[in-house]
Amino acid sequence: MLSIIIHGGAWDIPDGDVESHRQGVLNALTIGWKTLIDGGSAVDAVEQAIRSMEDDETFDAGYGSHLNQLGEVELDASIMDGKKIRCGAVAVVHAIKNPITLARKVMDESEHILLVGEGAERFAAEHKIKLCKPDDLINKRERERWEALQGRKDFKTKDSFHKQKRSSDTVGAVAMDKNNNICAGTSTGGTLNKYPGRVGDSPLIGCGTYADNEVGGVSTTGWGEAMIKVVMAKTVIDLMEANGGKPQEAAEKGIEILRRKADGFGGVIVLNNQGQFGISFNTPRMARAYMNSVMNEPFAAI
């Protein structure tokens, strides 16, 4: 069955930003779905859907990502092919417009899984992925947000990111293609005003992304430190494998574990090996959209 599910972040999305988030995830869904119905692979669909959100300044991924304490963009992404459990990821990159494409290149053409910083950018250049100027990734909105936070001590405490519950527009997608292969991917600019070099769950296989054709695929969004503590994506996969392949039940149980064990907040999207969906979140809102072969029209909600 052809199937794809998208997320564009789980947080307290303001009323004025709801429509741009809804349109953004619908655009990504349309691109990913067309890739699938045209015969493309699940990997192709996930990459193209996420690229569209990285290019959309609505989201904290690619262009328009949050700035760290130094006023710089640092991007993370991961992708995993459930057919052979292949995966690739990059973290703390400054000059890559579409980190999901670089993560795929790592998966396809490197013996490694995770490359970071200058090494990741060197690998990109060697494999003909065009580098950009770091400032080209910064938009006016994020510059103003960053400037407003300078000097605030409450953003430099151990629990500041958790307590503030600021925007977390991590984006992700999970897809199943005509050969029933499953792929999952996640991309983010990380947490607003984060310490330079901070890495969250998004580029960590098992925390932000996981795919296994025998079970399904998962992409997460939210407070990354908590997601890492409970190995969120793999935990949801294991729950789904144990419950007989019920994605909604696994998603809800995963979020319950996140809250109970790590006092965490966020959301997950889940796709099982039958092309069925699961979504759960414990934030006020979550941007999501999905479509499969048995549906007459796509679904989107915030």
Second form
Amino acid sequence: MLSIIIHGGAWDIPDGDVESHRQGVLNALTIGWKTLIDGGSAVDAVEQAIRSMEDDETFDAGYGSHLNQLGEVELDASIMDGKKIRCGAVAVVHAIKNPITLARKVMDESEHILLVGEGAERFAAEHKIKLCKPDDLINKRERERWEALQGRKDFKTKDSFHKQKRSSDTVGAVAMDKNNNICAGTSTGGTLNKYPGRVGDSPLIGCGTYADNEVGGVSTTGWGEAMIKVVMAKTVIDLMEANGGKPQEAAEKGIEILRRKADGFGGVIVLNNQGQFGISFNTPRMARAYMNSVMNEPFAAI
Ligand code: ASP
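Right, the form predicted on its own is done; let's see the coordinates for the form predicted together with ligand ASP.
Every chain and every other molecule in the complex is listed next, the one we just looked at coming first.
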């Protein structure tokens, strides 16, 4: 069974940004789906789909990501191959246009799972992944957004992200290929005006991303600190294993646990080992799209 599901963040996406989100998740879906149709692996499909959203400035991933308190971009990404539960991740990288590709390199070529900062960039250079200038990742919208925040004390309080439910345009994908292998991946610039060095759920295996061929795959988006507390992605996988493989029920239960235990908000995409989907979010909107071999045409909604 071929199957792929995409997300492009869960938050109060303004009316004026709905169309760019729809286009962005549909483009990623089309690229990932074509990779699967052409015989590519689930890992290829997830990497390619996420790269397209990292390159699309609509999203908080790759180019156009949120800036931290110092006005810098710091990117995080992770990928997991459910065949042998192999995984790779990078965090706090400043000079990488497509961190999902670097995360895949870590998975494929390193004995480690998570590389951060300078070490991750050193690994990229050694493996022929081109470094960019940190400023090449910054667009006008994010520079202006960051400038408007400077001097606003309410953006530096301990609970400012939680109170304001700030935008979160993290991207993710989960796919199943012709061999029924499952892969999940997630990429983000993290939260707006974050403390330098802050790492959220997205690059943490089990929190932002999880895949296991025996059960399915999950990618998350939302307030990362709460997602970490409930080990969101693995929690949803465990719920699905326990409920006999029902992805929608697992997604809903996961979001309920996130809200109840950690007062968290966000969304999850889920794929089970039959190529069926689950989606749940407790934010006003979530950018999402999916397609599988039994559907006639792709589904996308914001
Ligand atoms: N989960 C991400 C983080 O906390 C943010 C997001 O999903 O947009 O870094």
